[in-house]
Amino acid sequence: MPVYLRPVLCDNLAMAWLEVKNLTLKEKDTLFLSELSFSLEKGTITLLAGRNGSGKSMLLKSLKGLLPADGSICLDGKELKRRERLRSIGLVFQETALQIVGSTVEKDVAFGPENLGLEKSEIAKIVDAVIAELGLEKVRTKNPSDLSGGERRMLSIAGVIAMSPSIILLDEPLANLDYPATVNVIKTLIKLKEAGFTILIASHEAEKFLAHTDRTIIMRGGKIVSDRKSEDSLDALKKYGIYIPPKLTFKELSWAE
């Protein structure tokens, strides 16, 4: 992956790349997120697991700055204001229709860099690089409405990558995908990690991601109930009602072979 598409990384290996403290989201008398605190190390993939309604999507939107949560969110030791989070944190929505805005694939990938005010020559380089990296060359001039579900998912990821965010958040990225598209998304996320991106994936399909993640955070009722290495999370996932195929080891859960 070209250097200008990779995130800017700090040199302080001892410091958490993203640190969240006491994140709370409350509307009137309803508490959606309750004093969530966790950190993400740079260049890692973290799985955010939990059953439907556990608060995963609200957490991602709060991190991005789309919901008015209280608490602090720091990147490389600096607290980020909402406007800074909108730029530094990329969010891939579950519904691709909420994210894809261009009339063609290449125009959609160019949308973000254009809004950043980049030069046309630089935008062209970014579009070419992102389309090549995510395997969208054959459909670059197509209308997104004519793409398959898997292609639309890759396009939604491409639009985020084109802005070189420091953190990539993904909300149920495997929703409604067939087996080949599922494998393609997982392999793409592994490749992005290798390029230096820090990734947080919210999914109730833990069995498909677990073997490819470094850590697993489990949510229930708007709270974090487990936060540990993914290889040590099998029992906790089962405890909180998250499906894991029986009689399979951590490594045997891989979907990227």
Second form
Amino acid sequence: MPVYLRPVLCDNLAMAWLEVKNLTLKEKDTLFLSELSFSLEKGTITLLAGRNGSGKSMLLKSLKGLLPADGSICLDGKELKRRERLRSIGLVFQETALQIVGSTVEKDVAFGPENLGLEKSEIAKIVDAVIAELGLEKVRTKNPSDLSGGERRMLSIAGVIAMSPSIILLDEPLANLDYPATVNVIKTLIKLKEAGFTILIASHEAEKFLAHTDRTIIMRGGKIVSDRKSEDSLDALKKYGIYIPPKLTFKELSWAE
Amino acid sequence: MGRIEKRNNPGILFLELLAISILISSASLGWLGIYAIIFIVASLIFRRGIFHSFRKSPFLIVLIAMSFISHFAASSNWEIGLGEAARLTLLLAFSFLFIEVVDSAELASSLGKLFSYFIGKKAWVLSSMMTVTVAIIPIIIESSKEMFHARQSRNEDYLRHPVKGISNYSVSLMRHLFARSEEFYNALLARGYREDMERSAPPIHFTDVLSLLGVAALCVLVMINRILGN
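For the form predicted together with the partner chain instead of the form predicted on its own, what are the coordinates?
To see the whole picture, the full complex is given below, headed by that same chain.
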């Protein structure tokens, strides 16, 4: 992956990359997120598992700065304001139709870098690199509405990658995808991790991601009920009603051949 | 980014359409014949037929016929009736050809680029608004259709209780669309949306300059003809 697409990596690899402290989201009398504290280490994939309505999407939107949550969010030791989070944290929405703006694939990928005010030559370089990395060359001049569900998902990821965020958040990235598209998305996420991106995936399809993630956070009712290494999370996932195929070990859950 | 096929600049085409529309609106029958020839040449250059557009909209054919009948009846002059009908037909034909050739998002960005030379960043704001509107319209149409079909599949009979059915549907649709619009806005924010940023716009080719000069020459010719005529 070209260097300019990689997030800016800091020297101390052991240091927590993103640190969330007491994140609370309340609207009138309803508490959506209750004093959440966790950290993400850089260059890792973390699975945010939980049943419907557990607050996963709310958490992602709060981290991104789209919802007005209280608490502190620090990146590499520095507290981020809302505007900084909008810039340095990338969010891939569950519904691709909402996130795609351009009339062609390459224009859509260019949309984010254009918003950052980059030079045209630099935008062209980024667009070429992202399209090549995510295997969208064949469809680069196509209208996004003519793409398959899997291609649209890759395009929505490409649009976020093009902005070189430090952290990528994905909300149900496998929603409505068939088996080959699912494998393609998982392989792409592994590739992004290897390139140095820190990734947080919110999904109720834990069985598809678990073997490829480093850490699993389980949410229930707006609270974190488990936060441990993914290989140690099988029992906790079962306990909180998240489907894991019975009789399969952690390694046997792999979806990437 | 350099692999987009070479095409005419939509902004220039828009300016040309505007100029030709003004010329057509005040043309005599003889000049309308010349504009018809220009239209045929243009549709041959772009290799686009527009007859299917008229065929798909029989309403427009009725409208053209009504234009002829009403003007003929008002003036008792078949030339005036024919002229008005021909004018409307040509305006529609040029507009259909324009729509066939131009991509709306590209039009927004190239107009933004063209007008930014005159009004600066405001042109990009207008261009972004156009782009976002173009992007959200299919979402709104799709949502409306899906909601309509979902209600139909639950045996909602709009004909039996039309007022109740349609008002219920409208209220639900509005609520749904507000929620969708908010999500869409969030998605734009998530991608760092800034309405005043310069967007990549289709380049202006030599053929664009040539065609613009052609239309300008036509305008000058019409003006000279009118001055001499008077």
